[in-house]
Structures are given as structure tokens and as C-alpha cells.
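As C-alpha cells, one chain now follows by itself in the form predicted on its own.
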Amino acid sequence: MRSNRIGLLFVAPFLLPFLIFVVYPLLRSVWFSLHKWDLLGTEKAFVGVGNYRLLAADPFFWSALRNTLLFTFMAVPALVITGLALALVLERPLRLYAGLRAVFFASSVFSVSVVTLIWQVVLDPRRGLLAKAVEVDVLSNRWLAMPAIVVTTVWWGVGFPMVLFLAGLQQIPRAVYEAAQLDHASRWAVLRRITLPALARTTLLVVVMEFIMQFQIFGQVLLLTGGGPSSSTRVLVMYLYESAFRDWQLGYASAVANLLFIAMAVASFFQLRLGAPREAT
């Protein structure tokens, strides 16, 4: 019992904030979702799963879910592939490559407001460099607005997966590459048979973390397109925000948040299960 108490004292600095700021809000959100709860607190009628039934019949919710899935399945592979490519190119121990690593990582420390301001200038139909090249208002085009948000997100967030892949590359023994060089293995063979298999666990970590982060996209959409044009970029977190702070439906917004949490948890679970090592039979 004494050792248990000592152990609890060691984990308390993490456990207490986790319970207060994660577990309690999560349980509170479940409680809100079971009520017709006005944001001002004037209406708190218990409706059970009524909010979830409304969600199932809400076309705006399904549209936001489709947009979120579309963005996630576009952004996550782009971030993983670009981050891996940058890590492979910039792994060399030279000052030039160290400077380039710092440059590519620097964008990830910017706030979302700074990033969207930069890309609003780039995509401005009157004076933006990219918009002038393609001669179209990208953010007002329902087919180009979402890819533009993906490009903005990749430019902003590619430094994080790059750093993780760099850490994974440094864990691969140099002797393995030296042996491959003695065997006159091509660069493609080294990449396919040595580097990528050795980075399998790192790749899984990057995919899971990027999926969780990109499934919660909000700031870029709010500041670049506001959900438009014609709701083609309205995503789940933006729909949650509008339900809670524009329509004042806290119970309904809590139901959206809980489904968002369940979707991320289930997807992460299956990704981790697929990446789990198989036992020899």
C-alpha cells in the first residue's frame, strides 16, 4: 500500500491535470449531448439520444463529415510522403542541410492566423502569385478551394513529420547501409528493402498523429474560406463551432464533438492494430 501511494504521488502531476482538463470535460460533453441545452443555460431539457437522431437526419452534418474525410485523405498522405522525402534528402550531416531543415521546420511554429494571411496573399485573385499564374480565384472555386487548403496545411505542417522521420532514420545502423553498398545495391533497392521497412513504426506513428490532427481541421477553413464556397469546405469542427456559438445549441454541438472523438478513436485503433507486430505461428 505504501509503494502504491508513492507511485500515485509520482503520477499525480500528470494524472490530476489529465482528469481535470480531459476526462471531466469529456464526461461533461456526454452529459450535454443528452440534453437540449441552450448556450445561455435557459433550456436544459433531457432528450436522451434525441440530438444523435437529429444528427443522423441532418444533411449539413453529413456534408461536413464528407468534407472532413476528403480533406483528411488528401492531406495525410501528402504530409507523410512530403515529410519522408524531405527527411531522406536532408538527413546528410552538412551545415547546408541543417539550415534547410531549420527552414522547413520553421513554418510549423507559425500560428494559423499567420499561415492563412500568407496564403491569402499568395492566392489573392488580384495580386497573388499563384492566382495570377492560373488566372482563377482559387478560394472561390468549389473544386479548387479544398486542394488550396490542403496545400496550405502541407506547407504549414510538413516540418513535424519531417522531424519524426529524421529521428527514425538516425536509428537505422550505418553498418546496414555499408553492407548494401558493398553488395552494389542500387539506391532504389536500399530505399525499398532497408529504409522503408526500418521506418515502418515511425510511419505508423506519423500517420496516426497526422490523422488525429487533420481530422480536427478548423482554423485554415475558417480564415481562408469560411466554409465556402457553397459549403464545399465546411468541416466537422467548423459545423460544431457554428452549432454551439452561432446557433447556441450546446447539446447538439456536444453530440457532434462526441461523434468526432469516436471517429478519431476508432480510426486510430484500427491503424494501430494494422501496424501491430504479428506473432509467429
Partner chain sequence: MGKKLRPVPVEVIAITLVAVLWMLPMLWITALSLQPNRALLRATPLIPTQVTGENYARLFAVSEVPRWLLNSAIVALAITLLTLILSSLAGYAFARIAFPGRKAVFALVMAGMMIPEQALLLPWHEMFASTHLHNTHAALVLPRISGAFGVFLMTQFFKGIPREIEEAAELDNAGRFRTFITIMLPLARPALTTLGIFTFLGAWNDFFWPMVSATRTEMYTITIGLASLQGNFAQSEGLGFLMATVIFASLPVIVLYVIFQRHIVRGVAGGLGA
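Output the structure of the form predicted in complex with the partner chain; the preceding block shows the form predicted on its own.
Lone chain follows.
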């Protein structure tokens, strides 16, 4: 047996940046949030949970939270249902379908700025693609701006749930379908009684993962609407961004960030719990 201490040497090159850029900043962020920390005024006064109290009383925070939840509750089902539908249709081993799967996944590799640029042009009220069909300025419309962001997001990210569902479908044993065929089950019955129940775990996992991702929505809103019209699309991360890098209220913004962190950590915990048993097999 050889010495195991050398393991520390292997871990150190990663651990060093990890401690500097993850662990320390996390603590620092808590520290920030307990102070009134105005970057410009260089005013650093300990205020305890003052920032959190401020937050609880801040209507802009609540409105941002509401907008975030609104977006999440539209985007997550839309992504999950679209992804599931695509997976169910494209599951069959046709060469054409392999190509179509690649098409639906392709947009996932673009950056948020590419995607928003494309959709900004598509939705442009004068020269856009949509303008050829209907005459409406979607992104400046109080009721349509958020759905437009949802559509953009689904177009961008549907590949992820689709691929996860496809993987889930592949785990259903062929024999089960053959047995159902012998039992004269209709296509609809097979879908309802066999396929969908077998995908229950995958669906739950996809929902949680998408929730984590979509709750942190930022780029699409910043680049498509800037939070407008009249703050109807101003979401949490954007609120955090503005508090920090426009108003330079570091303490206050850190309080927002920490709340976000807790919410995401709880959700991630669920994700790990869901993911763990399958990994063991």
C-alpha cells in the first residue's frame, strides 16, 4: 500500500480556486448582506438582518418574485410538455427522425445573445417575421411580452427535456410493448397505461431541473425587454443585477442573491434525491 497523502496534491489544484471562488465568496456574500454596503459611497455599516427586512417590505422585490414565478409556471410546463411530445413522436428509429431530433436540439447550443437577437428580429413589429402575419408589437405589450419570452425560451431550450425524455423512453423494455400488443391495447392505451407511467420519474426530475434553470432566468429578459413594459417582465435575477450593478447597493443585492441561493439549494437537494437511486443501479 502506498501513501494516500499524495491525494491532497491531486486535489489541491482544483481545491484552491474552489475555495477562492466558491467557498470564500459565499461567506463574503453573507457578510455583504449583513451590511449597508454602498460601493460608491464606500459606506459600510453593520445592519444585521436589516437588508432582509428591507427586502420583505420592498414592493419591487415582491413584484420581481411574482414575475419570476409567473415566468417559471409558464415556461416549465411548456418546456416539459413540448419536450415530452417531441420525444414521443421522434422516438422511433427512422433516419429522418434522427435528423429532426438534431434540429430540435440544435438551438440549445447557442448563447442567450444569439437567441434573443434572432427573436428580436423575428418579433420586430415592422420588419419581423411575425409582422408578416399579424400587426402587433409583442415585446412592448403588457400581456404578450412575458409569453414571448416563454416562447423564446422554449425554442432555445426544448432540446434538453426532449433528450432526457428520449433517454427515459429507451429504458422501457421492448417486451412490455410487445406484451401490450398481444393484449390488443390501442396506441392511446399504451401511451396512457405504459409509456407515461414509466416516464413518471423522468418527468419529475425534468420538472425539478427545469425549475432550477428557469427560475434563474435573466439574459432573455435583459436583452429582449429590459424588464419592461412597465416592469411586467422584471424578474428576480434582473432585480438583483440592477440593485448591484446599476444602484450599487451591494449589501441589499447580496441579500437577494442569498435568498435565491437558498431557494436553488433546496431545489437542487430535491434533484439529487431524485437522481441518486437511479445512479446506484
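Here the rigid core means the biggest group of C-alpha atoms that line up within 1.5 Å when the two forms are laid on top of each other. None of these values were measured; they are calculated from a predicted model. Residue numbers count along the first chain shown, from 1.
Comparing the chain between the two forms, the hinge between its two rigid parts falls at F32, out of the candidates Y177, F32, L86, F211.
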